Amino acid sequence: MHLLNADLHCHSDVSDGTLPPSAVAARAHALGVDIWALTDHDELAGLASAREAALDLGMAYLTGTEISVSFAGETVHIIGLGFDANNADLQRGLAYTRAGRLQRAHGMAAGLAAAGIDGAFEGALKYVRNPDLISRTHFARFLVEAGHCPDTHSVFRRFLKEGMPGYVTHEWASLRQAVSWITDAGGAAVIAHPARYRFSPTAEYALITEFIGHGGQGLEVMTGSHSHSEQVRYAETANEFGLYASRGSDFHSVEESRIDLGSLPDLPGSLRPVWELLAPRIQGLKSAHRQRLAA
């Protein structure tokens, strides 16, 4: 087993988590965290407070960011690692995935109206730091409390799915666009909790083939939202691809997330991390074992 203890996918306020940067690094230490990532949607402004808290606290640290990607009509994260966080192309690129989202968002409010659910619009910019930055989870959260539904993965199902009120389409970035701003910045493309996506076998093969035909290098084995067969099978296709595994919560709060910080099973030894090949990028390693060594 790979024991180092890496969370490569988690949230902050910033896009749609509810701890500033500096207390999800706080958590992720506090939880036995080696190797960590902050990957905000489409944008990098917490890194700054993410890795300068990182730091402080012996946690090594890698730049991260979750990009939105249309591909064959679903909606695809794609997870950038190890990047240089000063990158123009990275930043417009981010900047061009974000600037749809006040338009699906109006979408959403409407439907949701239709529906018989006045005020979503406003009722979600509450929980919203950066209004350029709204998302599904934001209207999940003012659904929640004013009281259509128990929680807020209860209101995906019943009311911001396809099919459902609030669903709106929306088109991001293609992935060649996402793996090519991430691999021109000097990071690592990884493909998000692939399980989520509702693919055939077939389409499934043409995502993971294009992702590696574009640059892409790595894939989240072990996520918040993968069952434990999940795991064994995608562990199985990074071994089929050659690609490297992630290992990443897709922590957004202590009430909402299945999983928290720093808390799933290692990834297995047949496996190559994605930290490995991102080791020269990594900051704060050796203060971070020197770390655990004293404890």
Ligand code: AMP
Contents of the next structure:
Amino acid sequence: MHLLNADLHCHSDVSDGTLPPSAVAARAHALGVDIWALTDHDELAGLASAREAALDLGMAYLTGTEISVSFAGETVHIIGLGFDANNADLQRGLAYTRAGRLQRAHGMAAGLAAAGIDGAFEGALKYVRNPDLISRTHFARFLVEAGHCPDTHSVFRRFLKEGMPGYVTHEWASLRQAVSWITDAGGAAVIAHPARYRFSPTAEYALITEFIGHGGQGLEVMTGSHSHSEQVRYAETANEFGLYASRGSDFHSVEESRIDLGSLPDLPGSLRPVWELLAPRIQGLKSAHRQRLAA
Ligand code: AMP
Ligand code: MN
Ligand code: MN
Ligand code: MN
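What would you give as the form predicted together with this ligand, now that the form predicted on its own is on the page?
Below is the whole assembly, all chains and molecules, this chain first.
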């Protein structure tokens, strides 16, 4: 049952990826993905064309998004999968989460100007396809282009992480809001890349137990952000808390992403894949695959 290649975390140019949704679908399909979800940050605007492209290619499809959440002084990402994309409360919640990104971007540009980097707002905007979604990644691309850093990872280290000149504190959605928007729309909520957060064991325990208390069901175990030992550690965490496990590359672009679509190791056999839980909500699933999920 784990033999299906699921990639349930990636981005298009509707948020901070570089390819349009249909091109992400085509790349996923070419790389052997069987079940795919596009999970743009705080946005559903790419889902109609993602769905159409996936179904045209004969690739099974789930709706997806990655919601920005503020929890215990840290930004946490919650993935939503298999929800009704027409749900009005979910759409309103995401619009509310996106609002404030423009003002934050002006603040980031002011911080960078104070550090001697002019024109960052206009520079970042050149990389933005969706004016509702200016992200730190767009600033990172401009700073690479302007020669301040060799790659986007070093831009984050030097300029865009907390404490650095281009960082602006921002209040995102609450954990309760994000999980309930997703679950009330019929989807499953998944904690994205858990190893990325700088939490103490106590704060991580609070995140997971509060997430479950709000109705969250999944933990991303296989992600482009996890080392092998982190994969092992969070596989244990998923089992310990009875969470379904997810797998997603977090692909953003050919140039920037270390892990390509569909290319992560399979989930360990001891875990229950979140796409089993979501089987009834998968569109375009081949009957042989549906039987494998039910087996
Ligand atoms: P934002 O939602 O605007 O705060 O941007 C967050 C995005 O920045 C993430 O989704 C990643 O795509 C990207 N990002 C965060 N940290 C790093 C990093 N160290 N290196 C490269 N990209 C990063
Ligand atoms: Mn991103
Ligand atoms: Mn993320
Ligand atoms: Mn992501």
